[in-house]
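One chain comes next, on its own, written as structure tokens: the form predicted on its own.
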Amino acid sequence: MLCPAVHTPADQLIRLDTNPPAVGSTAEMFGLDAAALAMCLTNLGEPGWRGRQLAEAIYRQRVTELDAITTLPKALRTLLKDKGWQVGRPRLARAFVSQDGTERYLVEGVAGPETFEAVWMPEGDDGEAGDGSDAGEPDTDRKSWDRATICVSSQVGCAVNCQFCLTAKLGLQRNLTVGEIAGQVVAVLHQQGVEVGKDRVNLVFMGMGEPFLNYDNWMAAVRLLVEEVGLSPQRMTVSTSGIVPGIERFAAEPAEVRPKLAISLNAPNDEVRSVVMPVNRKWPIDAVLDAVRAVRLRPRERVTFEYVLLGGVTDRPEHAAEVARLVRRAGFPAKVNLIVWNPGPGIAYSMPEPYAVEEFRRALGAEGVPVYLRRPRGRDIFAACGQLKRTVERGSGSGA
């Protein structure tokens, strides 16, 4: 075979498939870490070292197909077609842009047929600001945009079910596999010429999906896009829903590859937020700030609460004070975004007056709560929070 079997440690979270290709099929290399790509060629008689040539051409120089690796000798490239080894990148299959620059993509994986999304926010929408990082802070002009935000997907659709997200309209059609989930983030980084290290670029985990119910793809993607393709986990948000058992995994993660963590909350109290999200009814808000307080955060680091404003369900006065409340009582640094409720079709909530939505961000901000209000980005392309259904009705086509 052609990559043996590994025998590695627990926290080692890169799966590698230590079967070959089946004649007349083919094997992703995206999706490998260095080591294993060594390891794959050394049982072809090749140096090891041969397997940084062909991880810092896939990760850093994003070529998408081997005759493209001339690093590598021309036979050896023949050799791995021959094996039916392929670096499969996911490609970008469609764009829609939306009139403030947002840009969002369907997606075809390498692991089925079905298409998923990535978002493309140029200047971000404000919700890395106060996260105790330096992500919010503008960089020296050298693009058309200072610093933009990548929307990362982790699943095709979600079972999680909130019922004021579009995605939930799909339930869970599959897991993202890892080359998938850091796939879709190189395959951006690509379209949009970044510049890893210079331009300022974040990622935030909160496309399709659920993360922490893929958590070992996820997290395995995570540590690739961060020792591979060299992006900072201090510039990486995932936001959960509240899944108790994955907050716990993520809160025994080392700090270099850690990204920063974000509860989707959107509920005042545990009445409300089981019936916006039945996840609560599992996972209750007490139970979730308990795995929260597990983690060790950084200095300066806050973890982000997300709160979804729908129109006389969540936006009240009285909403904001028992919000203050929650987050006080929880005990460790924390923030909170507010987003207005993005509205899509068959979904049965309204979005709040703006005067609601300020009243709200000055309650909060009155009892000493860090409040952000989030910009919708891509509203138009349904690219905005909670809006990410394949949907190919509107906005305006390219190829990618």
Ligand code: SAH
Contents of the next structure:
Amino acid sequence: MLCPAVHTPADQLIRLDTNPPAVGSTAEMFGLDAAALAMCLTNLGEPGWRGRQLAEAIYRQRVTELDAITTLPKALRTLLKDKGWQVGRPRLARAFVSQDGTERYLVEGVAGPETFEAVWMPEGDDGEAGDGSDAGEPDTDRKSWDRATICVSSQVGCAVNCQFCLTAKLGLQRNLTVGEIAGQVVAVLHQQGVEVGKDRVNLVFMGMGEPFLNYDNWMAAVRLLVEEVGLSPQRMTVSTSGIVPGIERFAAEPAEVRPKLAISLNAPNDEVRSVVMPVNRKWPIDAVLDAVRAVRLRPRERVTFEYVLLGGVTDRPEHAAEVARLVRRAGFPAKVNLIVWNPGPGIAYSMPEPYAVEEFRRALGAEGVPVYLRRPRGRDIFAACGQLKRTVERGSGSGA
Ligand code: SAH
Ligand code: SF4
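Moving from the form predicted on its own to the form predicted together with S-adenosyl-L-homocysteine (SAH):
Below is the whole assembly, all chains and molecules, this chain first.
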């Protein structure tokens, strides 16, 4: 990895954004791993082992100011600042707290003025952790939660244009950088006082954006979160709308850093899927399934099919029978997470009737398909799936 030169914006050199941010005069350390930090220090004539100290400080101790890195000599801190370096972790600018304990944050990035969103869900959402694998003993210490899930954004807005999704209405504003993707997670861990290695925290890359259309930055962020922050990839799930080249790259990632995979299926067949998810015309269901088959699953690992129930459109009993056939045809270990559609302004779908949801769930279960109903979280603060689009411009958050 290259080291950004003095007063050169880090993104130009070390990040692979398709939309590079405007030129600035500082460089951020957040987003660089220990080896890259070491290289920066050796370029300044400092010993490389101090790169590990820097990484410890920003990723483990969650320091946000160079001055607070007391393991570095004061003169070195001053030199780094003089050279234009800053920690550069994204900031949680505003928080909206739901009645159910969910917290939605507006995050201020470093590579552009747009805010993006991250969501903290204490107790999980019964979807990703609802298969029993994550059910743990209650924690006895002071925390009011015994496990939690952080929903992470990968882009500001999204280009994929799923017809039922609010984020789609934004279009793609820009890709998030490595430091912005990993940094929102570290900022939330810090905000919530999470002790990595002790507390049970899952990450779901299911916030704003399509992770597989920002693949390089997203995967570099995952590596940082695993290798520097200390989170387990087996507690991370990435969700894709079915970007086949991205799934193919994902399949080639080593198991030590590969999260679990979720596919937004959302329809029982190509005909309906092409209407609700126009991306299906480019990569139809069988192309997606073929790509997923190349992923070498760990023992007991399953691929998740997310399925948004749209009233009258995807929630009919015959759809459930088709989904069951599709899961069987897929041939890999899988489960289905049903998501009741969350309404949003300007989207002309309707919520499914409660009996239709129950019937759909029952029908899949009766066919032997492992099925979970994802509990909607933070609907009152627009934090639920597909509702992340409230604000784009810095400081314009309106709450809910
Ligand atoms: N872009 C990725 C990840 C973000 S969307 C993807 O599409 O997979 C995360 C999940 O929210 C997807 O499964 C998507 O189908 C679902 N979703 C989008 N809008 C929704 C809405 N209004 N109500 C419920 N789920 C929604
Ligand atoms: Fe993008 Fe996912 Fe929304 Fe589709 S559902 S528009 S891929 S964020």
